[in-house]
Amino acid sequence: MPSNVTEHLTEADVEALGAELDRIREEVLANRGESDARYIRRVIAVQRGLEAGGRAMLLVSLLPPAWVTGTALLSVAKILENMEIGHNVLHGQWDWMRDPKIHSTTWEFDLVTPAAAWKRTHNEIHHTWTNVVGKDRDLGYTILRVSEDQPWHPLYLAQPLYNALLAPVFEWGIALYDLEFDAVVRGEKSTGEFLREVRGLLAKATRQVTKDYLLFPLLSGPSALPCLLGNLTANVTRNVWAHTIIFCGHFPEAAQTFTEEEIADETRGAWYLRQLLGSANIEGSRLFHIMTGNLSHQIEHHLFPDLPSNRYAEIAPRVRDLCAKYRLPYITGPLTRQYASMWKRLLRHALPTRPSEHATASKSANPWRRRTAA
């Protein structure tokens, strides 16, 4: 791919891929109705069914295939639940149903980190700043170095080892990171609402904690033991799991990323071009779509973000079919690929790298000039 996959594009180009983008949007909340409802009604319910199943065959996993069983369904509930539910009805994808119960302000998901931090961390900064460096702090997460433009430290020798290690824990990675202990430090937050927010971290932490490690274990009588093994592995399944998506989003090598300069005087095409360029997809069957939250379609995610998750899937060939036109990259590409491509990307931003000529000229006056972050 080269460099520069925007050069040939001009500002009518760009204003008039915002617009197509734009009546797709409104296709889909025109048409979006009753089967959408009954979609996210039926993931919960099997959800549910699935995480009872789970929790009962625990109560008994002293005997190992009722903890295999028990382990393995916990495991896909709390995926289901974080993934294609959480995630995406704290998104406010479901609030038009009008259901308190499926509502972006009233749910509060399997993990430990409160809904509250996320939503500011996630929806509000995530997704307005997307891939630009000093501003997205998903942008490795504060502590990984995935762009040339982000000064190299002797620290980042070791990114390999402790994304590793991070994979495991993931959700304990993301509560501390949603407290923006670093935004304190620059004087962008104030202590006051950092312990505030401390605290409401370990008021959630100690309810998850006590109804995984706790609660079901002593309910479990003789089970204690292999039940509390049980919902230990079932967490660290679904972090590997979450970990592995979500950076398989905006990782892999041709995914874009982009400096303030860049953005400045972003106009509404120009936000769809950046969000098109820094996101990156991932190919599979419609099963492994649900289980990823549809978060596979991260690019029709980041272009759509309060869209109900169900109708990526009949977007993204008419988003890709725009790309064509404009002959810009889509990305895509098995999770296989994509993750090899993501640690890749970790293993080159390790070491010190500078910024290519190119990547220093595509600096331009014209906002849609970009370059890749390689």
The other form holds:
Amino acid sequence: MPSNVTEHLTEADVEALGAELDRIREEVLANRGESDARYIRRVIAVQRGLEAGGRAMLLVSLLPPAWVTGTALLSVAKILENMEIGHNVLHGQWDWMRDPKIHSTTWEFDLVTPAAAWKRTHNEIHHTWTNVVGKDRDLGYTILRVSEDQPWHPLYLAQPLYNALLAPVFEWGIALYDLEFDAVVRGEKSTGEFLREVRGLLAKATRQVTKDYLLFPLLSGPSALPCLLGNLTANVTRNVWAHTIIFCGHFPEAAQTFTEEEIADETRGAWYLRQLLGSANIEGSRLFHIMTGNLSHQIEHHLFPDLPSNRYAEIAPRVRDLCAKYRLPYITGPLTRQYASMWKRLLRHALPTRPSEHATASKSANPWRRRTAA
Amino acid sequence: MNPLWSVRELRGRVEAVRRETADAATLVIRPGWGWTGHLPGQYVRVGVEIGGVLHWRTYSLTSPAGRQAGHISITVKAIPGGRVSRHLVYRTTPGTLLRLGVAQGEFVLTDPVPPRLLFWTAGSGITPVMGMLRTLAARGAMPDVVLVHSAPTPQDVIFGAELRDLARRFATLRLYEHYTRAPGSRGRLSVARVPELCPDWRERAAWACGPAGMLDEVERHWAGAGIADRLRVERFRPAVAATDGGGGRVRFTKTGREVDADGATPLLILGENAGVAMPSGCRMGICFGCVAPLRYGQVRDLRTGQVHGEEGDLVQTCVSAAAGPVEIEL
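Moving on from the form predicted on its own, kindly provide the form predicted together with the partner chain as a structure.
Next comes the full complex, this chain leading.
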């Protein structure tokens, strides 16, 4: 098991690894330019074309072939909009272009959660505290147990069930989760702030629901019902896909979790190391990577969340080489394997598991502060 | 779709590029929907994409005012080492799309036009004045104008031929050209020569545009005569402050707070210590929750050491330190 994977590294090794990763980042920054800008604009143009085509087809979706085509196009459009465009734009990956329309401060994605709430829980909390139990709320999304370090509770027995139920309504799950109701209960968040955020969510969700389940169906006249069902199907497809990709990026069995003690006084090198060990890639074709928003390169994304997503594929072999050089795991595999592994982990942790011998040993002290260079 | 029809942002298409001097060119631009015209002497913000990055600069409008439709023009002088000005002068071709702001600026020809005018310009300082002269010429009624213009050589006078032609056509337009580097030149044109070149300068409405040093002199001269209100001055503020990269005075423009920065402390910390309500997030450059618009100067990315920044950029205050004097809109 991966708990001892960093034991052979000295502090100096960790900092050297960090410096090598910094160099990769700087190289990408130095040659970032026109072709990257062309890439994102092309993806946006394709996405708009697919959405327009899909919506147009659904206007006449009384005809079954139009329903099938329209629903398929809209599903793909929504997936592209959320993943390769929205998620990455909101990370600031395209801010360097200074295009106010493709900017982290102006983008509002086609999801019920408001972009501002997403940026706080995702960019700030999840990406800063990746896989730290008690800090990273994405670790199990407060309802799932994915690590021995999370205390067991009988409710977790049902987690395979509610995870399966979560997938088709994933965007609603994220929206509710972004409100951090649990933080209000713990007294870490004021009721006033919570209510303000609820209002923000309601406004955004109303817009989205009105668009997909009222406006476009009404525009479709006699095709209103099939249009509504097409929109519903597209949203569900997008939700299941996003859930799958996101869960496969952090919850395959080999992905590590960390305790707060382990990351006390974490250096930049150690932060990189944690991102590396806590993320998992998914192998696939170029088209597959685009459809995942390049989150199939979850490792590279977590190392460099603000580099343009189209560059992850190009730097992945170099990151992998670094892992080999420093004898670190580079968790990757095809979608089926990562998906099965993720489920295995969820099933295992539904039961009261106890920390393994290895885990206890490695968690007894900060693993990358224990050894110093000779 | 025609990009000029965009209602979300104002754009313009370059229709012609005319070389004016060895290092200056005029771009004739057809503005898209949303262009509301300009007053003679005003400037416009122009956004140009270079290597995927949008850069904004301001340039004086040199076309006559009053024509709502049709074309506008800006005249750009290539600054040595200037990325944007060199791109516009040497590498921009007809068909290029630019983004445009709306016309702005107080350095304008007043309405009604005063009966007697004096223009005191140097170098590219002629550009806003050209917009005014062309407007007057287009009306066919040139008032009593004295134009004193300074340039290194006759060939360096932007719009040289057109200015001389205007002076020939209109008896009421008196043009005096001063050359700082031509044979027999007396060097820089001193403001002390104002009374000699234009004896009735006190009675004239005056406009001055050129290098900062010249404008300082001109302002002192007019103030000394007690007629500062008769003078209008246009300063082309440099896009970036001269910097040695070692920190500087940081001004938070909304709150008016000012602090000295050492070039290694993040702007976020500086602001918080100064009592500015700073937006913040991860504090390590990941989440983009701390960004604020840069209004002036440049910053150093504390992760890479790289100095960057232009007016309007959103900078990550948690990983940026001041590289020279900086203004942040917070």
